[in-house]
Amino acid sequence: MIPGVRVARPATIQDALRMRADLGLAGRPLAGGTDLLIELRRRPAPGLTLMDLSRLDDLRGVRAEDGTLWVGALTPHEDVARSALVRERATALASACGEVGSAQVRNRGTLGGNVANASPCADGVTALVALGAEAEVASVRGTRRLLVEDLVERPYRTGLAPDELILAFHVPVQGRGASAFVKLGRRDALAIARINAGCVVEVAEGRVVRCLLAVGSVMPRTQRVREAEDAVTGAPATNDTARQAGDVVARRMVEVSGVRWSTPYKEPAVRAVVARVLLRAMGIREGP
């Protein structure tokens, strides 16, 4: 594996939580390993113990549960993308997971690992934030739930305590609305997102009555842009409304991240991505 790194394999969730408590910062959970193993090869950490969670089958799968979808933290991206429940009731999440990396990465990498890594460009995070999903996290001290938007605090840092593990995600279904996800990368295949966006939109009598909108890669962390949500809600479901929301997000990006060398590219790009994701959820073809 990696010189100086030990591997331990808990057999149950309780074993994993006890191990997490005992090891603290000297232990790192290992799910798919598609991010963690690359990190450790770049920056070796002698004395580290990797907690291989592959035996914890109770943390895999998707099921309907009290108006939400329960998605186990160890569920591979490909399984989420192919789930009929997710495709029907949380379309943005299925789309996002279907665009993560290569087929090999999607079959190995997990949704929980995607969130725990807390990359600003993580596709799964953007979809979960847009859908208003909660993460269920646990330790030997107990279990708590918090919004994924609040769990991811800054680039590559979460609000997880050193003894906590992500067990699952509770994803509200899109209900009478529709959700969508759009990603812009450097190239068509295997691209890390330069900009991504997810949304939930409900339209009634030609007007938007509910809108949740999240963007990733353009600010230090994935987050909802509530100013854009407010601008859309109550407005006609049209190309103009979608473009106005894109303008709001572009302004917000500059306010939060400042003007950088990439800003002249990113401003029009984020406008286009936001407009596209909203139109897709509205069921409207993108116009001139």
Given for the second form:
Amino acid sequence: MIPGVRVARPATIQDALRMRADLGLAGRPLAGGTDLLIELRRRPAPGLTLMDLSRLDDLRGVRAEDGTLWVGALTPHEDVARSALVRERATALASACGEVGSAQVRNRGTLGGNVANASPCADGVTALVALGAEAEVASVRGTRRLLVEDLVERPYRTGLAPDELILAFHVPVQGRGASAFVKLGRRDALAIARINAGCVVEVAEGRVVRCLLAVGSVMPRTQRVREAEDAVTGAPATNDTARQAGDVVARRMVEVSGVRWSTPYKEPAVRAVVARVLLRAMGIREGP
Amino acid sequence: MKQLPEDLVSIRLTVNGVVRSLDVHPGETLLEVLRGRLRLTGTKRGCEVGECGACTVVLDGRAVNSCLVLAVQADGAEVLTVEGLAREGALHPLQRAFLEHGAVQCGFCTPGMLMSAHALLAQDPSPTPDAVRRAIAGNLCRCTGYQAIVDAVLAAAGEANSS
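Having looked at the form predicted alone, could you now put up the form predicted in complex with its partner chain?
Let's see the whole complex now, leading with the same chain.
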């Protein structure tokens, strides 16, 4: 039992936006519920109205648009992971969604919920940031688009206004397999990421011509690491280059987050995860 | 779905092939409705944070943690629980395989395991051992060590495919 809550079930996006505007902070959008229901059991919020979004079928699915993939905010992780379009053209996102929680969680939890919850270790967020994806955000006041990297401001906080809803993501398409995602958990099954990384790498004539790299659980928020992207761009697509990028990210982590109790573990682990994700996108086998 | 006095909500869902109309509290979970109101206690209450999988049921063809679904969210849905597996007193092939392979020890995880396996085989009738492991990764078992369960699911799949 989630104590003291009310539930509203808007039937259309317009209804949902009106309801969101009326309720303001007295309402919380409920997508898959795999984070929110746990939170509300731990910290009850009597009087809260849950806006169950599950009737908004228009916000589910994946389709190709001009140069991007449209991914509805209510698409469950499992559907994102299985989508042939996402697997081919935004591989990092398919991998990330396929590694979220368990089958049960992937069947309910949604990509929009993953972003709105804004956990610092959210696999979906890292992949979306690495791919340079934009979120389409709406309210009764209108619609705006912003980078997912800018929407997720800090742990468990987004830049969403109290009357706004995430409707969809626009993910720039990449060449087949040109993006990758790697997660390091305490074990393989049902583990929350200790560190995750996503990247896009384009290689021409043996050299990296374009690189986007994002890491989660490493800095206070999931973000791209431009210093590492710059270090890789123009360099040969090799094990050494990937390792150098890992060094840059580990250094940035200590600069930004300081030396913490976890640093002796995280430094070498971050190096390895970053190198691995870059090699995977380059299509190169990890060297010794 | 209409709002009733005292904030009760009317829902209608199909459970194991039977249509059920119920007035539920907005904060009531599908798990609580199945166990408390419909007395379908095969579905177990475990961790209530989506980690143990003891409460797994099949909702519109997908394995879900029923502790993390509000009953109102299941309005209009089709739910299959462990009680819906046997037909006319005959165990489902998955249930038989679990017994034959020693995949049931204390039994607490078994209903959830069966439902995860059932959802898997509906989607992938010939799964690899890895696919089985992946499908039951959200179901904890502290007795069997999992191997017997994986063997049972593969055996049930093999049997279904050869018949």
